[in-house]
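Shown next as structure tokens: one chain only, the form predicted alone.
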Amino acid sequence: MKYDFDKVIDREGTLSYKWDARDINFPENPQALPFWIADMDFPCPEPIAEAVRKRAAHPIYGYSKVADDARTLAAVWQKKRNHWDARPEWIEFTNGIVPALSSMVAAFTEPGDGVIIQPPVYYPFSEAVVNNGRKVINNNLLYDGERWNINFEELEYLAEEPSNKLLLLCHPLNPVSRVLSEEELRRIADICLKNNVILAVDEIHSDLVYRHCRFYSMAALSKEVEQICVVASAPSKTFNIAGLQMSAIFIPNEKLRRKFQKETEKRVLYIANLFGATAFEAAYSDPECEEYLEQLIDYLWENYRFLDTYLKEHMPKIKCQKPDATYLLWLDFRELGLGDAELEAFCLKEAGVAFDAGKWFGGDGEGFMRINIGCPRSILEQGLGRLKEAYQKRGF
């Protein structure tokens, strides 16, 4: 099936988080245009529709279980798509991987214990870290002019305080859309094995790899580092079903998944969402979503292609780093001179798009803006064209 994503569909007023909440989480200017939060404006496959569909006909919607053949799907997933031969019986199913990050910092470190983070990094991160009265160690990214790069001989230096028990991985690195190659993997995994750090891995965008890229699984490159890893993905960033919140988080190493097992009791984020089993089920088994992900791959990569040549014909000082991965790109505001406030306001306020502030992911985040482009390349123009009015009204 050939899937149309040129396709505009109205969204307001569905309880979408990312259009109808714009009052909430930008009073300032509630009709921006929204180009933040992580989920995209195309359908799902449509198999996955029809599983919904199906499953929504009959009028009962109790509690849930999981399907019979979920932790081989998602095993098999892995080994097709990321090379990693996964077993369904490491899985412990979580109603989303934010609600498993923080279940993972407290299930591994005791309070007061460091967690290092590598910011700017998806800011649920920090949220984890703190809400468990645990410490944010900081092992910033380095950016080099065109990549964003680990700190190796930082995080060398934190992982050897033993109460840094744990490592919070965000590969692809979101947001500033960045595929580490084997060599930085087997660097990272080195140095947490040999100072016994904890390595949990959230690589919920590992689908989302651009041809120019490979991605590797954490887990993947050896036993030894298999044992230390906790790797959480799940469907819904892949084709955007993040709302029914289902997740597999792979957990080899016995010990660990047990920790873990007690923590997601305590919290209760054991039972499914019956729609996210479904929907479950239904992305992992049926041929037509791997379809819809590789044309969905080279839409976004255009959809880069022509933010790129738009901001270099009609926005120069604005710069965007190619990416590896995601629909999530980064940009560079930084030669406009704006302060943080002044930024976010210029955005909001000046030219009516709604991005999230590159402050909000800590590091050296600020003065940059992340930008979603997961929508059809008419709202990304329309979009662009607001910022470019703004830009051209300021004279930049």
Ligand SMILES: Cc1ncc(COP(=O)(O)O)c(C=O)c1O
Second form
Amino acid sequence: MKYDFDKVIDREGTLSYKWDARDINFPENPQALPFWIADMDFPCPEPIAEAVRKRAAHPIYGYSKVADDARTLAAVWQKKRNHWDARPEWIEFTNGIVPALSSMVAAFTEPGDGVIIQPPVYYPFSEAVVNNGRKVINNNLLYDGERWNINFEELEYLAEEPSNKLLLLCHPLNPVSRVLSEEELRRIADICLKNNVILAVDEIHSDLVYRHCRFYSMAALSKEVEQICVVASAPSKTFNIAGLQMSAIFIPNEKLRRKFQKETEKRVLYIANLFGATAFEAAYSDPECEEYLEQLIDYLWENYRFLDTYLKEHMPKIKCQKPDATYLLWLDFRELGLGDAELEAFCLKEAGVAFDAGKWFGGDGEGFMRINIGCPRSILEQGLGRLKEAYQKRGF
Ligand SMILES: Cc1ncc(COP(=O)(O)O)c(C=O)c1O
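Moving on from the form predicted alone, please list the structure of the form predicted in complex with the ligand.
Expanding to the full complex; the earlier chain stays at the top.
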């Protein structure tokens, strides 16, 4: 089936957090066009919608379990897409990855221990650490003017501290939209192996990788690495079903898996969301979903090219880094010379576009904005048009 990602679908009044919670998140301008948060303005693949509709037609929505073949389907997906020989019995299902991150921190560390993260990074990473009474240990990414890189020397130093027991890695890197090479992953894994640091990798964006890149799953590097790895995966970003809250956490090491299980039981994270479980099965079993994904990747890439060309032509002082993955792009506004509050006000109030502010992600994120290009091109064009008008008015 050919999907029409150009089609504009009105999401207002659908309980969409992106569209309908702008009054809470952007009270200074609730009418701003939303390019924030990480879901897309596209319908999900038809087999998923059909499975959910079919189940919704049965009017009893009681407590649910996952389908018997869900574990196998998730493992087969890993093998097919990431060349990782993952086993079904390693999987723990949770209602989303963010709650799972919090459980990992609680399960694998003690109060007061350090958890290493690499800002700028998806902000729930630091929240998961702080909210569990652990210490955030920042290993800031380094920007070389084109790409954001891991600071390996510092990572080595931080990992040597015995109280730093866990590394939470976001890969592909959100918000800086990078895929790490096999060599970079090996360096991280070697540092963790040498220092007994557990390596939890959030691979939620791993399916949305552009054609010039190859994604390697950390756990696929070796059997040794697999034993210190926890891999968080989900079909939620891939197929735009984030509201259904269903993710698969792979934990090959049995001792770690038991610890994680104990924690998720305590937090009652194990009861499946009925529609999440229904969608999960369809997502990983119907071949049409993979066709959708291939078309989506190409459409998103064209959106990036459209945005990049538009910026170069009309707003050359705003730069977009070439993305390796995700529909979340990292825009560099630093040449405008605005302070952080002024930059936010410029985008939100003067231009009328809602982005995720770079500073929310920590590290050296100030002066950057994250834009979500998972939308029909006409919406993206409308947003860029607004930005251009404000840019020109200011005479940048
Ligand atoms: C890196 C990363 N992890 C996790 C999530 C959210 O996961 P979930 O909705 O399953 O809690 C997001 C959403 O933006 C994300 O970017």
